[in-house]
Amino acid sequence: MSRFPHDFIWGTATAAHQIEGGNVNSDFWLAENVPETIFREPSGDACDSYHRYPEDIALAAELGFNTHRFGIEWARIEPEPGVFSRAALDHYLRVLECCHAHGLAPMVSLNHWTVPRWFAARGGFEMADSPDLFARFAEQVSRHLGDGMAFVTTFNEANIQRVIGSTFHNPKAAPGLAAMKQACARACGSDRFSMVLFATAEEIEAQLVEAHYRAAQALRAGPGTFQLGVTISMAEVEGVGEGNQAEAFENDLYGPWLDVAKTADFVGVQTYTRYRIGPEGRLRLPADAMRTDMGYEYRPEALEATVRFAARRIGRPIIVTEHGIAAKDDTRRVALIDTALEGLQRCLDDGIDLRGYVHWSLLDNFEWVLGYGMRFGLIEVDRTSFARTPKPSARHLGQIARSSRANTPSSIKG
């Protein structure tokens, strides 16, 4: 592992709703708790990280990391339209200060799919004025938190609607999704309820692109010298057979976001698997294929492929902002990390401008509609006591980070 630069970014990632708990003003909290929900279980207290963040940050630092990726929750900061909570902003300021106190460069996500309930009930990002509202939120963030951020991204996996559209928008799943959204709308006294994760690209993508640009403008106008990035869900795309549709599949997978990323300070690559594409489209996995607990193909080599793709197609500095595996067997996580990092070393050896690796996730957390059954964390969290227990993979990756002689995180500047 010695070929990683001494100033390489080594970190772990989290998302506000998945770890904080008690996110009662968000669209997801409502959707999880209506009788018609499609969620396996509600998020509830999650990992109680809203209160236990000092422990989480201290653990990340003790393990050997120099960067901490986390989300700030719009629904807490703006619980009602135009009503901004100074207490919530101060909370996230304390999180930033805690990161710096422990030598971790803060990497902040403005949106990790959740939005305020009022925003969803007015139509979310389907509405023409939604970019204005998101930029207004970004301006508040920049004004109060800008000096403390080292990195900031707007939308987590900005192309997510293109990635998972068929999961929820198919004849089997669509009626249940529609019933849940209708129940949420009724609970809000509205005729609509639009959620980022469950919308289609046709409904919200144009507004998301504009919202990114408007938010970027608002962020850059405020204090701070952070780097501003775009995170994209990327998979290795392998064409199989003559006449395969791999190029068309890639175009559909990424839409406008590769061009958007060309305007950012860095692109965040987020990779979990591979898609094999034949002449008729995406191929099913063979019955004997190695899979993760999520059902994806186990493919640690995919990360090298997507980093090379990003370098070739986007040409901006690259940070791996998510990579990991759902696995109860932690030895699979160690093996995934080792194979993936060998690929990243080859990328660096070939001169690719790769700045860092941020693993998903620091904690076993709330995995959206699947609840708490999927274990992505380097650290186990007891569901009753909230006790944190680092897994062998946490020590393993942390030792790799230490051995690369990464800069003290205070030297990692935006």
Contents of the next structure:
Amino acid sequence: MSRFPHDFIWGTATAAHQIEGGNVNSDFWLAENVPETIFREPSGDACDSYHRYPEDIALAAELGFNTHRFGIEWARIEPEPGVFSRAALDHYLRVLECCHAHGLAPMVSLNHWTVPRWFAARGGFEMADSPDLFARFAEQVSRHLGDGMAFVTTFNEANIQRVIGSTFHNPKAAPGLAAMKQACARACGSDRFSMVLFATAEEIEAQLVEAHYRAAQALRAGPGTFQLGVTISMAEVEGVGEGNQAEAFENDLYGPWLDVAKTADFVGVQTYTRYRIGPEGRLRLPADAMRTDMGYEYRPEALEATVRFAARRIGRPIIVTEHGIAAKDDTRRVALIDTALEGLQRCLDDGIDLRGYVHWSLLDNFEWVLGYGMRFGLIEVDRTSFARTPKPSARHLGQIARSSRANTPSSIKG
Ligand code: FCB
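For the form predicted together with beta-D-fucopyranose (FCB) instead of the form predicted alone, what are the coordinates?
After this comes the whole thing, all chains and molecules, with the earlier chain placed first.
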């Protein structure tokens, strides 16, 4: 594994809502707890990382990583419109300081799907003024935290509405979804409740694009020398048969985000699987296909394909900001990592400007509507005691990271 550059970014990824616990002022917390919820279970205390972050960060460093990706929670920082919590901002300042103390470059997600409850109840990103509100939040983050960040990303998987459009909005899931949203709206005394994960691209994408640019502007105007990116959910798209619709499918999957990413310092590639596209659209997985615990295809080679796609179509420096597998059997995670990293080495050999690999996830955590059953973590978390136990995959990837790197990365501007 020594062919990775010495300053390669090796990290693990988390998201605020999935690990912090007690995110009571967020839209997701409400949606998880209304009787009409479509969530398998509520997030509750999650991994209690709001309190246990020093342990998480120390563990990541000890394992051999040099970068830590985590989210800051808008619902905590701006609990009411225009009311900013100094205490919450100070909390994230301590998280940043903790990263630096352990030699980890902090990679901060401004939005990993959750928003304040008040923001969802006024219509979320469906509203024309939502970019103003997101930019105002970004401005506060910039002012208080800008100096400490090494990397910042605006939206996590900015194209997520396009990715899941075909699952949550299928006729079967839609009635339950509408009932949950209505219950949330009622609980807020509103007639609407708009969540990033459950909205359609038609409803919110134009505002998200605008919000990205406005937030980027606010962040760049403030202190700090961080690199700014946007992360995109990418899948290997394979055309099957003559007249296949792969190209059209791909265009639809990414919409405007490839162009948006061209204006960023780096693009965050997040990849979990492959889609095979025939003349009639997406093909069903054959019954004997290898699957992850999520049910989708096990396809470690997909990462190489998407990194090559990003290099070709975006042409900016690339950081893999998420890649991983839901697997109770940890040997599958080790196998996935090894195959995927071989692909990344080929990308580097071909001169692709790939700067790093950040694995999803540091911890077993709250996998959104699926709850705690899906195990993406390098580290197991006891659901009662919150005790953290690194799995063999954590030591494996950590060792690869340690052996290839010498220094914490500081700048990737190019
Ligand atoms: C990605 C999300 C992340 C996690 C992984 C498994 O789409 O960004 O929060 O849920 O999938």
